[in-house]
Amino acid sequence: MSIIKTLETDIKKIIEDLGYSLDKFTLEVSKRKDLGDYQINDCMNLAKAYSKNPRIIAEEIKEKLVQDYRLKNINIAGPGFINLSLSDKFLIDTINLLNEDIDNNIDKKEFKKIIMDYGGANVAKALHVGHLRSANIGEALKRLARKLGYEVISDAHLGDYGRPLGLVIVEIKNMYPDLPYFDINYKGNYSEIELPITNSDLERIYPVASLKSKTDEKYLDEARIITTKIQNHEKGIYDLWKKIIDISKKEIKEVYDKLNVYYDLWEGESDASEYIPELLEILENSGITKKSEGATIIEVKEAEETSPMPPLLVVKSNGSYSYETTDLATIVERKKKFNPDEIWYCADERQQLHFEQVFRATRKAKLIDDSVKLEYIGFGTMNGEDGKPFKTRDGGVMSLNSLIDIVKEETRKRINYDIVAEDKVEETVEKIAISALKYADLIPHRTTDYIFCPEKFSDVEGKTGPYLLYSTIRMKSLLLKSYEYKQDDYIKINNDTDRDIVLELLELPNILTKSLESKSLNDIADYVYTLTNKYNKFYSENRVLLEEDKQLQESWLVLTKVVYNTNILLLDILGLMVPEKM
């Protein structure tokens, strides 16, 4: 338990020995640090609940809370509002074990057991700038809910089943007709076939079948034969989609390593077509599902709603299978495989219509219990300096590798390079880009949509990760400058700088919290900016390692350390990584 919430869990047993019962209780942070640090405001809710005067229940409870060494200037104000302060040493006590462990300032959740879908990637594309939030907010989100102490196993969930590879192959026959994949007596070994086709081949060839398919109806035609083949595992078509899937996840892999984002599993929806068979029975048996013009549907509509929901899409006419009938198998192989408390879904608002339709499905035909939860964790879009989605100069859409390499041309702008060692500079520009990327998008709440200005967010001053960076690299040096100095204890408060930040590190666990429960990052980006802002005053205000008195040169290293220390906690939660020199 954080040290915080320790303290709120004994004000709330002194009040509940004074014979008053509440359900929760939480120490706010004052407005007015006039009147204190923290305001207790339930004095009103317990006078209703007991008739009482709020200002005698507030009298009996300060009566109390004077008697605890932690607290200080205990005052009321208004008809029963308490106000308080924390003591210094209380303060310095708190010091002390945050520089013994830095988990000391963290709640642990209540163990569960979560599959996290996010990423998204289709195979055969380009990554491009609209894959940058699922895989950002998903990821942050991941080693949030890990510290709090869940389990969570991570699918980048590839989109390798549908129509587009059907495009895709249905090209490159067009373009190598004589591959023995298209041969249907071919009795060769496929896996010796040396396949002529790149990553940016199939970069390109999807743009060109997709504009084909628009026009020419037999190629469309072709494509949905070929798609069917793809999910009936036939033997030639499937075997070339596999070379297909393994060149293109290998391009993926690449960039989701430079956004440092990692997964636990590479599934995609084909990793569900074993489960399809189990799925379709059970659907059948559960009597949800009904033909309609030559498919299979089931609908989700209620029969109180008054707003369109059209039914879920099972088998289509042709035989083949849909993105919801994947998913929905899906949720089958993962109640099998790993039997989750709750699975979360990370992807962009526009898809908020596909997982409602999924989860009533799902709820509709038990495939999971009712004490599974299902949750869309939904995000808006990045845009360009004139509010349209970020684009080519052309205005094509434009690649998550093209956004990147934007980025870090604005950063190397920035280096300073008597610093930074010459073999250090690509990998330090990267980090440093990659961050700026990274934080401008979590600075907003994960629905919002925002502008994004590379040369803005590549600055090493205001709100923009290079800043943070810059000052928690700051903060390492001035440790590794006072390794000969003692920095064992927290001793003593010198001033209300060194008090603000005290405090500012006691809001750490709310934050977490907080950001966990509302699934966006925007608080912790903010949180650790206000954090490293206070320390900045603070370091612009003393010369740490000239200073005379060594207690109060102590007690800064430490207070120092304890600082850096949950940067990097922080830092890493958000997946930006720290350079040693910029």
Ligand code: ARG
Given for the second form:
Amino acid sequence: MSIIKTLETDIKKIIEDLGYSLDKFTLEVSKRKDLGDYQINDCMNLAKAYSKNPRIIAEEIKEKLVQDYRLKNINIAGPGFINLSLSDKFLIDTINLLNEDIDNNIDKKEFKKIIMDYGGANVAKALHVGHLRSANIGEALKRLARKLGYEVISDAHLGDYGRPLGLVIVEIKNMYPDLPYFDINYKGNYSEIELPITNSDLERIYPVASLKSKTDEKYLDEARIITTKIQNHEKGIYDLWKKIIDISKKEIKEVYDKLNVYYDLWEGESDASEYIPELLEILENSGITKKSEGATIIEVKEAEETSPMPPLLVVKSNGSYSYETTDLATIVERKKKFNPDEIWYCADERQQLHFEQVFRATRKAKLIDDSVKLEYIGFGTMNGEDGKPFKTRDGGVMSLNSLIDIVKEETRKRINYDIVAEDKVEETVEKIAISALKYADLIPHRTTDYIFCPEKFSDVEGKTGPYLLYSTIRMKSLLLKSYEYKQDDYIKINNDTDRDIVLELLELPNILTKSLESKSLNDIADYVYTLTNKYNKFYSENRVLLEEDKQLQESWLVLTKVVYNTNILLLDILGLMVPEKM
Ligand code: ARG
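I've shown you the form predicted on its own. Could you give me the structure of the form predicted together with this ligand?
Let us now look at the entire complex, which starts with that chain.
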């Protein structure tokens, strides 16, 4: 149990031993530091429950608390607030415990097995800015959940099964009608065919095909037919589809690597196809499907519901499956292969309705136990200065790679070329730029939109990724410079700046828990910034290397080590990358 939680549990017990029962107990961080480090606000509620004077209850509690060596300056204020501070001895013990193992500052949760579905890149289409948020938020949540003791299986869940692939293939057929893939009499081995198409070709082909299909009914029809052929694994078309997937997946992996985003599974929507017959059977037996204009649907609207809730389309009238069907089949698959306690989906807020339909149909058909939680984790958009989703200058969709390049150019202006070796420049620029982008993306609550501002994101001053990286590297370099000095024991507290850092460190477990509950990283992003600022204040006030009081110097180095390790832990949860130098 974390240090602060242990203290809270002990105080709760003291109050209960006095005969008062409490559901839960937390020490509130005091807003008035002159009154104390924390406040206990429970006496007023207890007074009501036990028909007593709150000040009398506060007096009773105070009398017990004064005997605890961990606390000092216990005062009663107003109608019955108890203000208190932590003793120096306790703060010193705290740092030494954290220095032993930073995990002493983490409250592990009860074990759960989670499947996380995030990223969701679409094959044969360039990753765009929207995919950044899913991958970034999803990856950080995965890291957080693991740190807090859950088993998390992450799945990229590639979009590889729908109409976009049909469109791409129609266009390829127009460009290269003689490719053997389109010849049903072809007797050779498809895997030996050289496809004259690269990933960048694919990225160019899709927008062209999509545009054509908007005005050309015949073209769209053909794409529909081809989509069904892919889904039916028809010879030739299916082989071409597989080839396209391979080309595209390779590129997608490279972008995710660059973003420091990693998956246990690289499944696609298509991998669920194996489970579609089973799904259809369960749906059929559950009696919840209906025929409607040649299609098979499930009504998911609740009786008194007034907001729109269209039926879920299971099989389209042309025989192909919808995006919803693949998600339902994926639930069947995941239950079978992993039997998870929860499934989390991290996707754009515009997909809220989709997931609502899928979840409702899952419950109606009992595809998975009711105890298994299905959670949709939506997020807002990254916008341009005009407040609309960020676009290229000519109004097109901004690819993720171009976005990263813009931030890289800003970062390039700001690194210190005197200390970064020439052959390390590219790697350093990329790490910092990605971290700048990712941190800026995690600062707002996930459901809040924000504005893309590369100059601001890459600034080394202010609430930015580069500021955190720079400060963390500086802590490390102080520790390296003083490696010959003793760095074992935190012996004494110098002043309020030092105290303030220790108090901040004690807050960490609460922040991690809060973030896990809200499934948003903003609290952690705030916290690491606040802690870093407090440390930097200390750094500017003291000359650690020149300090003559050796006990104080040793204490300062231990404090630095603990803050450094905490920063590394948090930056790693957020998925940021710390370069050697910058
Ligand atoms: N490929 C989808 C898109 O780009 C996101 C996939 C989200 N996950 C899911 N299981 N549907 O919009």
